[in-house]
Every structure is written in C-alpha cells, then in structure tokens.
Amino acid sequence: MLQLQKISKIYWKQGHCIIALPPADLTVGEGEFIAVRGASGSGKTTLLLIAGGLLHPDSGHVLVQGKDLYQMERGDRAHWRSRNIGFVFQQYHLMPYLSVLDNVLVPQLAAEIGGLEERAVELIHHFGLASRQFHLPFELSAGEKQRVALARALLLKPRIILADEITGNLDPHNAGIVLRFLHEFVDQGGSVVLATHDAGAAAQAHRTLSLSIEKNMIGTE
C-alpha cells in the first residue's frame, strides 16, 4: 500500500545541519498495524508527515501503487491523500468553534464532496459520542476529543491511518478505547502506522520500526 525508501529530512539553521529524520525504510501492507518508536527528536512525526504526503523528503522515495508520491503534481498528491490517508494527532486539532458533527465533516470540505452527513452521524454513534454530537470541543473530555479526531480521520474511508502519539494525553482506560478502535480498523483491512512513546501501545502492533539518532546537529553549511 505504501513504501518508504531511504527517506530523510534535514534543516539548516545558523550554519548547522539539523537531522529531523535519518534515512528510514518502511513498507506498509494491507491490514498491518505498525508502531514507530524512538526518543523525542528521532523523527517519528516527520516520518508520518512524509508518509502522508504533507512534507517533501530531502532524499528517498515514497511509493504508492508503484508511483513516487512526491513526483505527482500537488493537486494529484492532495487528491491521493484525501482518499487514502487519515491523520490523527496528539493535540486533536479540532476546530474550537465547530460542533462534534461539523468537526467530523471537515474532511469533506477539503475533498470537495458532499453527502457525508449520514456517515458522520454513524461514526459519531459508533464512537459512543451520540450525546455529544452538537457539543463544542471545550465541552469534551480528552478521550472524547480523541474519538472525534479518529471519527474525522475515518470519514472518507481511508486505507491508512497515520496516528501521532494519540494516547499521549489519555488515561489508560481511554487509551485502551482508542487502541481498540484502531484494531477494529485493521481487522476490516485498513492499515495503521502509530508513532508512540507508549510501550503498551507499541506492544499491540504487528511490528515496530525503531528510530534512533545519535546527533541531531552535525556539520556546517
């Protein structure tokens, strides 16, 4: 479904080369649950952003159906992303002035399609949020916010969920609920790449990619 070949990312700051992601390889197959682990600064979030078509790597290739994602025109890459990738983040990134229902419906605006209200309501009910459908994010618990974010990611029926530290702000009970829904997605043929510091969450994955970096600043420009 998705193949990352020697992808890396660097930044230059004040004459120094900062390694955001050392060269990494990852193949994501259908129905796989993959954990990405590593210390802060090792490049977990950067890897997810590159895999999802949001951040151009400085080296390597991201292959989808034999095509290099970053050789596509920007519009084609955005279209592929909206149809295949669902993002979930630790900080939720919910629109504070939108209800739960409208937050779940946000992806249909980017995809420029309509008629998804019924699916959004179904997802809200499925995630146990029926009584919160018209609430604003500030009225929700952390666990509820993360379930809204997951429902939003699933609206367009993606093939892959890229999840960044999504249990980081949750107590064990709510973390377990979120992980159960990820497993449900995998059981239905979807794939999950989860960046996490949580050893318990990583242990539930089919396999783990470990990122390490000895120095994140080397050389001079």
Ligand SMILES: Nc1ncnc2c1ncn2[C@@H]1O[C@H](COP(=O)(O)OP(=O)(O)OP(=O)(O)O)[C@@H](O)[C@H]1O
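Next up, can you give the form predicted together with the named molecule of this protein, since the form predicted on its own came first?
Just this one chain is shown here; partners and other molecules are left out.
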C-alpha cells in the first residue's frame, strides 16, 4: 500500500547539518496499524510528512501502487494524496477563521467534490464535538482541536491514516474513542501509521518502528 525505502531528510542551518531523519524503511500493508516511536526530535513528524507526499526526501523512494510518489507530477501527487491519505497534523493546522464544521469540510473543496456535509456532521458527533460545531478553533481546547483535525482527515474516506501524536492531548475517555476508531478502520482494511510518545497507544499497534535520537541506529521490533 505504501513503501518507504531508505527515506532520509537533512537540513542545513548556518553551516550545520541537521539529520532530521536518517535512512528509514517501512512497508505499510492493508489493514496494518503501525506505531512510530522515538524521542522528541528523532524524526517521527518528518517521516510522516514524507510518507504523506508533503515533504520531499533527500534520498530514498516512497512507492505507492508501484509508482514513486515523488516522481509524479505535483498535481498527480496532490490528487493521489487527497484520495488516499488522511493526515492528522501534530499542530492541527486548522483554518482560524472557519468553524469546526467548515474546517472538517475543507478537503471537499480541495478535491472539488460536494455533498459531504452529512458525513462531516456525523464525524463531528462521533468524536464528541456536536456542541462545538460552530465554534472557531481559538474557542476550542487542544484535545478538541486534535479531534477536529482527525475528523477532517477522515472526510474523504482515506485508505491510509497518518496520525501525528493524536492522543497526546486527549483524556483517557477520548483517547479510547480515537484508538477504537483506528482499530475499526484497520479492521475494515485501512492502514494506520501513528507517531506517538504514548506507550499505551503504541502497545495497540501491530508493529512498531523505533527511531533513534542518536541518529546512528534505527530498527523495528
């Protein structure tokens, strides 16, 4: 479904080289739930962004349906992404002047389709935000914003959810709802890659990819 082959990312800053992600491999199959763990700064977000077609790697390949995602035309990559990937950003990236409902509906504008209001409302209800539908992001708690970002990622029924620390700001009740949802999603053949510091959430995954902050080690368990 998604194959990361020796993907890496390096930044140069004031003459210093920052290895954001040393070469990493990961194959994500249908119906798989994979956790990505590692200390802060070990490259979890960088890996998810590369996997989701949002950040060019400096080396390696991201293969989807036998094609290299970064060899595709920009428009084709965006199209593939909108049809296949649900990305939940660690920093939410909600539109500040749009209501919760309109934020959840943003992907339908990008995909130039319509008629998803009912599904958006269903998702908002599912994640316990019914009474927040017309709130603006600044009126929400961190955990509420996290759930809006998750609902938005699910609007177009992606095949792969790339979720960056989505249980980090949630109380046990809401974390349970989100994790149950992810399990149902993989049971129906979807794939999940979850970057997390939360040992409880990672324990629920089928496999774990561990990134090392020392930048000299990377392994799976």
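Note that the structure is a prediction, hence the values are computed from the model and not measured. Rigid core here is just the name for the largest C-alpha set that superposes within 1.5 Å across the two forms. Residue numbers count along the first chain shown, from 1.
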_Test your reading of the motion between the two forms: two rigid parts, one hinge. Which of Arg159, Leu49, Ala120, Ser141 is at it?_
Arg159
